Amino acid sequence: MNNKVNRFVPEGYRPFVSSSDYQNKERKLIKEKKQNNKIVFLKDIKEVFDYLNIQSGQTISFHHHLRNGDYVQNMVSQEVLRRDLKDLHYAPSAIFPSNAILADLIKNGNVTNVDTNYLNGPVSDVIGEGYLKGMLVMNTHGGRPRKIESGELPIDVAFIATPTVDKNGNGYGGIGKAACGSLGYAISDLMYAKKVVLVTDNLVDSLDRIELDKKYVDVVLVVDSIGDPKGIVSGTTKITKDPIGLKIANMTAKLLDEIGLIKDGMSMQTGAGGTSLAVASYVKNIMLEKGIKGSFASGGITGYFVDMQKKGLFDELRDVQCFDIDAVESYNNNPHHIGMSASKYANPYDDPVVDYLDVVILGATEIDKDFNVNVTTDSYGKIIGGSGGHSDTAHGAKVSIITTNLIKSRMPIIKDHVTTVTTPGEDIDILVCERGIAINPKRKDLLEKLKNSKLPIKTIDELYELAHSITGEPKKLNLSKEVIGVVEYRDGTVIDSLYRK
């Protein structure tokens, strides 16, 4: 198999630059904002438009904490909107339904360029028709922070939604009417843009827990609402009841004992869906009859798992994001529940936390042949995600594994060539949907352990064969040959490109 591999680079796409010199530039840049550093308050974000010459052509970014809720990135582009400005580059850790306004900046060309993580709703919409003049970035949560901190992704102006921040100008999220815990994607913003504004709806005298420092930061604008901390639920994040999803869990659950991965000390993540929460409460049980304790669970955290540590079946929580409101209580109230930035989670030149995961159970919306996983499109080459942590988890992880059904929407989930290419082949271990268990030849390791198993271990061509079988042989998707942005690895190789619907 040869899976990673630059597909498509566009003409005078822009190369990937070292992150070798990153503590280095971390020191310089401290020395300077210490030297030269002077907080302003104001109240109404066209002083801070006026105070900060934002200009055309400058880099904005954004961190996803609030999700759904947010509304900091809405009000910059609202000013941005009201002003005029043209070819700006948009640079948000990630954009959802809400911030819908960003599809007129781009039909009006007010935004010309976006990088981000994750993309879905109108922008995606608009970007998929060819409105973006410019390119479509799509990184993941280690390539973005890598990015900021090499120097391949300059930033002019960082806008951080900070529920709350002091009069010293220190910020943190834990406390606060919008309060969203850990504060983890917004770290590489902080230290790195020319100029940072915190954004808060709750300034204080002084704060007992920091996570933004002061050093770093250059305006505080404080407003009555930096959002709705209910939209930071993204999906279900409760165990799922569907009969299928149960099954793949608890199939999963026993592929993870019988491999040796319930063990004393380990490390797991799941996403926040329902079948990987059911994984997880099917690992619950195993590790209550076993007597097992594992080191740390990680990622955007759940109240799954903030149940589960205070059980005492991990050591601590490792923590980018919350995902729901018992995560954030638990981050501002429990020792055990340690922020990290993104780039201590994933990016590949900082030792990140997701190279000690035994194991994550991740999802897809296609995977093919040679287990390349797709998570940023739909099977019509919609934008609909983007990978997010999914490819830096499945090469960090020691044991990486896909659950899904083997067909949704009457659509097998096994393909010939998947439609993007998300997570390379090469760092996906196993696929486990309802009718089997597909483990990639290279991980002649784990074939081993299982070749007395009495689990449904099938070759992934088998489950091809069974899927199509049942739905027939889906009709040949044509992409449209004009491209309208790329999808790069967590080290900066660009794997695929995206094309205009």
The other form holds:
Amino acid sequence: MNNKVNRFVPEGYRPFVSSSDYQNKERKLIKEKKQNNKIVFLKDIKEVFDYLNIQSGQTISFHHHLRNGDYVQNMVSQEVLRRDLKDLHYAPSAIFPSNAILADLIKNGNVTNVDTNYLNGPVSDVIGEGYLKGMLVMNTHGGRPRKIESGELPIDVAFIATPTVDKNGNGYGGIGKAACGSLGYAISDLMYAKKVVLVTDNLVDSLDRIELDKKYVDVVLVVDSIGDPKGIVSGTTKITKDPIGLKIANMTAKLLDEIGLIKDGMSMQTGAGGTSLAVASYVKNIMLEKGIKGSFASGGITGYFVDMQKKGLFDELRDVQCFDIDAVESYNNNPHHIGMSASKYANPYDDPVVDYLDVVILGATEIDKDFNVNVTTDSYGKIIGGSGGHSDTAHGAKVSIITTNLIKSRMPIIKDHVTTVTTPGEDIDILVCERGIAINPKRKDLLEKLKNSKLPIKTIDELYELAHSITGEPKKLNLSKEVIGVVEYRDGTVIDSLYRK
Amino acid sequence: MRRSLLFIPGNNPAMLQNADVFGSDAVIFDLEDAVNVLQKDSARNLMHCYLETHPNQPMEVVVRINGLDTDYYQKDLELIVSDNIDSIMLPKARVVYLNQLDEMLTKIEKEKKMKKHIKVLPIIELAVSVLEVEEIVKCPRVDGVLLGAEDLTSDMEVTRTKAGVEIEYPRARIAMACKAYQIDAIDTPFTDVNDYEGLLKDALHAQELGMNAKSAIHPNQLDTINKVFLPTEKQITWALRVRQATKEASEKGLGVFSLDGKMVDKPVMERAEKILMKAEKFGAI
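Given the form predicted alone above, produce the structure of the same protein in the form predicted together with its partner chain.
All chains and molecules follow, beginning with the one already shown.
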């Protein structure tokens, strides 16, 4: 069966209909985890497995706030391997290269199903080679909490890496050896998993601020280290110096100004990449020049937005994840830097923050003539990322903008059809690249506003032709038809399938 | 009329691919200093293929050939000169070389039955060339002169500094000569690509001395250069008012009149028109 973006949907999965179809359905909520009065403090992962009687076939979840410095998922995986548990379902919010041990578990049949929002590195390789016996399901940051709260993704045990835990079993992410700031991606796991384990390397008497409430916690595991600070947050996120990236960013800021989005009360979100930060930098200059004050910036927060908020350019920062040291510092000390759960960030049924965004700046590995965007695979079908908040913010924001080079490594980025649909074209409004700007024809309002613009407005077909006139026609690839997983849209429907390499 | 000229190495495919997107008025594809001796042939061939496959560029296409004191310039000219380029940049320019170059270009244009008449941008980068500049600007095909401060200061055996005191005289002399013959006076590149404040200061000073354009060695320098060498909004507003007042005065039969308490006569009117011509060319009005 094919879905509404004409992609194959395997049997047993619901096909994607449209990005607003969730509005036709009721929110489903299972009961929150029963409040627990007994918290056990343990010092060895083996004791946790014994105490909770973790068995083959169960679903285990993790968050990715410790990013490429995370030790907790690996610690659990080593114990799974030692016990040779089989048929586990892993549900981490993201999988990084540092989680390479999971590749062994998949090859060995210890883990046979995976749900995640983002995936790259060795685990992506083995899944792409077909070693996962069950299915890989790629969720969105908003889709995951929806899936957990509705009972579609029941979690038996949530292992929550927690930079600091107090003696009562409450947790906080902003301080400790492995401080990472907001723990937004872990909240649904905390509230709905059958058993919750906080894993920490910093046990304190008491906490001034609490993100993880002890009432949901069953076990606190105290270990020497939960992560490598070098891999958790980058020292400083920096604006690109690449002239193409700067040109794209400059045009994007001018475009935002021309369509009237840079105004008092504006809200915005960008990624943490160099070009995204350059957009923020140019927007900052316009805001300062015109004396504009925005309402909030959201998402993964970087030091750049911290600085903008300190300068009075935004009232608040709404943060699901801190990307750098400055953001962690601000999260601890700035009352206007507010944490939020992934559900509040992007769950379509939780009146999410993304619905209040004026503009979001997003990337793309491919975009097609229908404005469908791929951030999940490369052009060979290899999994190199995932939606994260891409589909969520693209749908929620009033204007969604893709910024990307028109040509990367001699390959045109605009395709007839993207290899994998991550975000549907109906939610993508504008493409900005170094050789022009394409507006989605359905946004007649934007085309009207820009009809006298001096910016290089073109159709996406014109940009496609321009790119191909430079690169020539790329050779068509015959990709495998063996399904290894699905890309799940935020409402739980399948927007595309993933294939063996 | 140019504001900015961006140098791009002729042997770098990735940079060639994007040469037209940065908004410089001209791109100088370099076959000289940016290309190692061992890569002269491959760079020349790459440039040839690039020019053949990228005709009709939105900016002026300039190729810096190897000097007429080298073994490479003839092959450069034979392969590169075509209707796909606009200008040749000649390093270490002398009057004698410019006359030779004119002869060679005339021959190639005839042989290839070209539609274009190739212009020449000499680089003043020898002390003797500074002394010859009044003659150089009169040479056939020359419609702009570039100061090459790095080689010039080496020839002068003086230290190159950011303040640029050592190039004050050649800057002023080149600007004067170019303005006398109404061709472009193009300033030397600012070589610290991370110092944008320094670049701004340097470009403003060159402009004060009469330079009307500046070369760049990195695309990120172009915004600053294009802004400095474009009339300001205040200048454009003033010039538009002068144009309107001139029209009204002319209708009354007046050749000289007063605007904001200041006399407006022919030189002032011409200055206003020059500002407006530049602003119109570069899309500022």
